[in-house]
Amino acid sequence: MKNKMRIFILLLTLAIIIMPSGCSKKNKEITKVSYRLKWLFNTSVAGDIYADVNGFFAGEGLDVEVKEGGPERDAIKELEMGHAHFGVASADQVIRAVSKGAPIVVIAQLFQINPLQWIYRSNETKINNVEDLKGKIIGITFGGNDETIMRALLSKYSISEDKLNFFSVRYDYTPFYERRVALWPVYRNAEGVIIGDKLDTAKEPVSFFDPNNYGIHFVANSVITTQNMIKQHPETVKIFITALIKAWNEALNPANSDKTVEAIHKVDKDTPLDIIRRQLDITRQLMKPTDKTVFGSIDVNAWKETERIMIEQKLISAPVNIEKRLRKEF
């Protein structure tokens, strides 16, 4: 009996010695990943579309499912639930999520200038400085980024909100077309082009009021993933973001405009080619405002300002130290 016990203990010891250790074994990198965008397929996601259709991911050994976003989609929630590996979200979404404990990190910033601006008829409304907003009827989406940005602007320049009038914005542009509202919030590189065209055709020239010109640097869309994804699959993260940035740089290169416009039009057939082309030109200016701009670079100070604005407006209850979630090494 003693001999049998010794043999059993010996075999058990050998099994433990040769058993792969979960603590020491390196996690296997993954090649099939899911990427959830923030919005629908259009010019704002030109580089994402370009990367997909031109094999940038496949060329790096990745099988990436690029999934369209929209009002019913939430990239952050999908990341938390494990339904996506990468996603796109605006800075305010990221900061709100982090304040609630979400393990989200930012690995690239898409827009260097926020595309949210206000369109107005330049022959009827004169806006040369922030003071000129006084007495105007200004459209805002209550609960939206535009409300946050406008209130931050007024606060920065010590303009009381009773000096102007806010108009609740919906998806219907009729109030603006009928001149019931002087300034209407638009994404400069999307509906800004379309609405501007309609008014130009009606001999009503337009201009755009850009809060960025007055010191309000509120970060827009960025590429995100989770802390666990970086910890468990760092090489996959590196390969993915490298391929994506390479694709965006090529898509935004003026020399490749025709190729980029064609790729966008395949998934956005309702938008005419000439509109897509002009949307792309504006998108390029917002993402690479100068020749020295490095696409995807993270503006830490702008992120800190975005957090500060959200604290001041009580959109979050306490600081989240967002700079700790900005992974510039990627």
The other form holds:
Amino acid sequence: MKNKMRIFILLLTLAIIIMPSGCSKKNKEITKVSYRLKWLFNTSVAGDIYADVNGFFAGEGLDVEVKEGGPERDAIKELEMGHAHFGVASADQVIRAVSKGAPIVVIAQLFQINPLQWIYRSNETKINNVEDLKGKIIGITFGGNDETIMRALLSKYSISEDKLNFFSVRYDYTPFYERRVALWPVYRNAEGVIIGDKLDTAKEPVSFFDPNNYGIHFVANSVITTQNMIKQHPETVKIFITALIKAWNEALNPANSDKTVEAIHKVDKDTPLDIIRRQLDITRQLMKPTDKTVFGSIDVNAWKETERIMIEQKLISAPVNIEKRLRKEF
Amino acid sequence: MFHKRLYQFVFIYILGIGFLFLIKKVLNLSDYVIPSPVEIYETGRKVFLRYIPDVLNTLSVAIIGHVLSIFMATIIGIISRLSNWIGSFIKTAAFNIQAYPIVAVAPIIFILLGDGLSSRLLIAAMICYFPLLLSFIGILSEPVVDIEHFYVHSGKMRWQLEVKIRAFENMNKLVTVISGSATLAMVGTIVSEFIGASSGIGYSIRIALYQSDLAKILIALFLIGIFTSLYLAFLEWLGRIVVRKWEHNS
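With the form predicted alone in hand, show me what the form predicted together with its partner chain looks like.
Every component of the complex follows; first up is the chain already shown.
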């Protein structure tokens, strides 16, 4: 009896020691997180800036460091290295990373329509259908997703690449301004507005060629995190994404335009207010194309199409079943 | 000498790759962050031969830029020793221009000269020219008193002789400076290709970066290292011959 009592007390003591620590490990949430954007602070990250400036994260008890992205930044690598908890990456980056075993998960899709389009002078170049691209000099960034999109488009419409000319695109737009290139890739909601403005001032009307109108649904930027983060800190992930989506919805609400433009201008002082305003209007159309669109919703079919295009162009060697990495509910 | 340079480079490269694999193992990183040995091997099989002409293209531009820089630095170095004022002016200008980051200057060069050979050449020359110039000015302005005073006192000193004496007395230094600046010429060419050109290994690295393909970058770095080592070994060999010849003639 004495022995049984001793064993019982011993087990009870062990249970008291182990249980709280076990429970706390499972439920321990973090309040200080880092969020790496894909690009520099501009209108494309309006909601992220809005959330930060207007205390959406702080209101939920989260201390979020919103970090600017850039050409040399890769949020996926930072997530894996533990330098960031959340990030923004393009779909092709995500699919490529998943194909190489990166443990990442998509938790919200920012753009419902890819902002990558081609600008051209509408009084000199007539494009009413894909066939009209034949014989034109088209700017593409070799290795970039504009190359993937353009090749997918040409393949879809069975246009041989020798029917047109590609021009290697860099940071400066001189070849386009000098008319050496007829179509130049731009992000419709960012440089698209700025270059369009410049040419407009020079009395050169512009139009945009949008592959989305011709059935190429190539997903653009999305918010990502790691599988481990979702497993270890599900509540933090839920709070973060809920606050972020709420902020984006407010930022894109036309009634809050002034507030959003002001928030963006605080961190993007080089862009005039009226340009930011027009960029925001276009961003809204790309992120919430209809009133019914739920901001952040993940278009699984578009993701599958993006994966199919990448397989077709041998950018990944085998299917990755990307739909398994799309987390639609929390 | 050539094979010694290659062994040394391959050893350093293997150490670097080994360090990356160690980090990959310790931090349990995916192949997206650091590629696996198999992926590097497979990528190597695919791109190795394709990258060789790219590296040779880059190396040829770097060599031309380097030779031009040596030529210009020699002339300016000789001119700048004519007077203290000219020397000091050129030095200040060289220091100032050197301080400008090439990534900021390069886009202007590409706008003015286009994305062809001339831009790459100019950037390569710019990167290796100024360090060369400063060393040349330093060497050619420093009197070798023990030898020069004899010619000065006998009234036989000419500027050609002065340059010859100073160059001869500092030949080892000059060879080291020239060899050292060769890597700068290579770096300059790669940077220019990365920023704005449409050919060369820097351009291939940029495309690989867009595709987040570190394996391709590692292969490119391997080839850059091999060819740069060969060029350095060649310069050192040439330097030894020149030194030997000068010593023999004197």
